[in-house]
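As structure tokens, one chain now follows by itself in the form predicted on its own.
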Amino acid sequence: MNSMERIVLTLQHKEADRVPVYPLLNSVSRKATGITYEEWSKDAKKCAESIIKATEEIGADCICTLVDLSVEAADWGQEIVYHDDSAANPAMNNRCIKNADEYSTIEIINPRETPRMSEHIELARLLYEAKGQEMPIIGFVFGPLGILSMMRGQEEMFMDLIKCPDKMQIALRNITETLKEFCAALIESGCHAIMFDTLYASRTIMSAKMWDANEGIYIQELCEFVREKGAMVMLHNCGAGIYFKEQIERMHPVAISFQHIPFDCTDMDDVKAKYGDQVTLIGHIEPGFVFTATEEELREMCRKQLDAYKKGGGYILATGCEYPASMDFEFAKVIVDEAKNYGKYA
């Protein structure tokens, strides 16, 4: 059974030969070809070569196009700072939206022609051509509210959400329309699914009502658009107290990648009982834990999660967010090993 067959069965909530596995091998993959983080972020060909080589070496079951959270914002003119050993980020002292009146300057743009989104589309094409017949290629797209925060700054945006949310809506609308075209291009390039990062849909950041009013309405449109284009919808959220219920109602995803127990659940058994028949669960080994754990502690955590989630399918063993970029591949291989052995179905 290859990775595609394994994940298709899992998404149908059926037991395959074993639990699929994906330790979110994104930026760490640059080490497979010895390039810098900046090269990996800017050059689609080098990025694809790294991801493919790392995926093969480690034995993961799918590929996600996550590069960094600044991809979309950069194409609206946000200045981005690149680094050799860490993720690109917006220039903190030079946001392209400097006050609430400038939300109106955010227009609809063509992601097929802008610098970073067009590179991301090319990355998806290269990954599909190399691996798309044997494993799912998942396009990663930051949600509208997340993109807006990259251009405005989180603290400033949160204040605007309280003081003048109406001023933000034209920007959120134009970002959404742009993302529709971005998703269409990613799907045309071969992505089997689009994974939206709904970063702020968690209790530790904002209320469910505030998220729903300012992103939920737009993310629902995007999800409906993706399904109309023939691709699956997934979501990623590594916040504490993630809103499963509210996001499922808006997005109807086939899978949720998460790091912390949902707001309305008490433990892993509760997550499986409440949501295990609604979505495929992806996760949720914390990268911070991976960074500090011993090999035996990591194996124990993998087995604990496999015991809680694997019965009946609908579970992919994974890190809850990106595998630590500063580590080598050895603990990623441990996670894969546990899925291949302890994660076997009878």
Second form
Amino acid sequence: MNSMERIVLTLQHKEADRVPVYPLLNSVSRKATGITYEEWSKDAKKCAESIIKATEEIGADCICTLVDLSVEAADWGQEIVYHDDSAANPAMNNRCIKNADEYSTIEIINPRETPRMSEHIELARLLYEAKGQEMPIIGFVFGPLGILSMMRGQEEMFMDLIKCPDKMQIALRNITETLKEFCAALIESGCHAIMFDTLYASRTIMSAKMWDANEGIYIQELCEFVREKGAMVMLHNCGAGIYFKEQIERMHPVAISFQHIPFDCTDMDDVKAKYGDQVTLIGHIEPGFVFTATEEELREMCRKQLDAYKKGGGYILATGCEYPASMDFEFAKVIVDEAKNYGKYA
Amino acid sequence: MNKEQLFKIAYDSILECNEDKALQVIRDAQANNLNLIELLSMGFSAGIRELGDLFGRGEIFLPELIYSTEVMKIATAAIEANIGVSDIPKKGKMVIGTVAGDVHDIGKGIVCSLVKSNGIEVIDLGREVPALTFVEKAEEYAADFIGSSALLTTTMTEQKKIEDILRKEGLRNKYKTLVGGAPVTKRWAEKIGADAYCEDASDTVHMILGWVAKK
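I've shown you the form predicted on its own. Could you give me the structure of the form predicted together with its partner chain?
The next block holds the full complex; its first chain is the one shown before.
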């Protein structure tokens, strides 16, 4: 059974030969080719080569195109700071939306022609050409509210959400329209699924009501668009107190990549019982834990999660967020090893 | 208006994120010859403490908390302008910053506001602060607490460097160290030898006030 067959069965909530595994191998993959974070972020060819090499060496079952959370915002003109050894970020002191009146300056752009989104589309194409027949390629797209916060600044945007949410809606609308085209291009490039990062849909950040009013309505449109284009919808959210119920209602995802137990669940068994038949669960070993654990502790954590989630399919063993960029591949291999052995179905 | 009524208005202005109300009650307090330090402590700070608890219990959220801490900053600045900062009694002193290589400071900003509102003097070192600077500034300001925030697994190791420098310089027992940030865990705090892991701003306040009470 190859990775594609394994994941297809899993998404159908059937037991494959074993639990699929994906330790969110993104920026750490640059170590497979020895390039800097900046090269990895900006050069689709080098990025694809790195991801393919790391995926093969580690033995993961799928590929996700997550590069960093600045990809989309950069193309609206947000100044981005690149680093040799950590993820790119917006220039904190030079946001492209400087006050609430400037939300109206955010127009619809063509992601096929802008620098970073077009590179991302090219990355998806290269990954699909190399691996798309044997494993799913998942296009990673930041949600509208997340993109807006990169351009306005989180703190400022949060205050605007209280003071003047109406002013933000034109920007959110135009970002959504742009993302539709971005998703279309990623799907044309071969992505089997689009994974939306709904960063703010968690209880430690904002109320479910505020998220729904300012992102839920837009993300629903995007998900419907993705399905019309023939691809699956997945979501990633590594916030504590993630809203599963509200997001499922809006997005109807086939899978959720998560790091923390959802707001309305008590423990892993409860997550499986409440949501295990509605979505495929992807997760949720914390990268912070991976960073500090011994090999034995990591194996124990993998087994605990496999015990809780593997029955009946619908589960992919994964880290809850990106595998630590500063580590080597060894612990990623441990996670894969646990899926291959302890994660076997009888 | 009596004292209690003015305290209540100040308290409400924080919970309602109402800047105009906050500034008006300061003027009213002055007109009524009310001690502004009392207004700050019994009114505004009581409000921000309640807000921190509501946030800790998940009854309010980050946008509301950020907005209210802005109102608190404005009210505090207005009071300080009237009475002079040195008149406000402090229970302790904290240096805090986001570690080197890390530009994220939204959480650290909230911690600063809440800790400050609880009578602790806060020296905010900002973002991308080298480990050595935390220690140097703690010495310079004669701080009691050193707080560091790391939002990335790539920058967490800076928190360990702070501990290492403190040990190397023989200063480890002079300060209580607190670590926080999205990937940071209690386990990490224990591993590097920090005194406390703080899950959020409210947790930080309780930790510090606990230490102050034991002094």
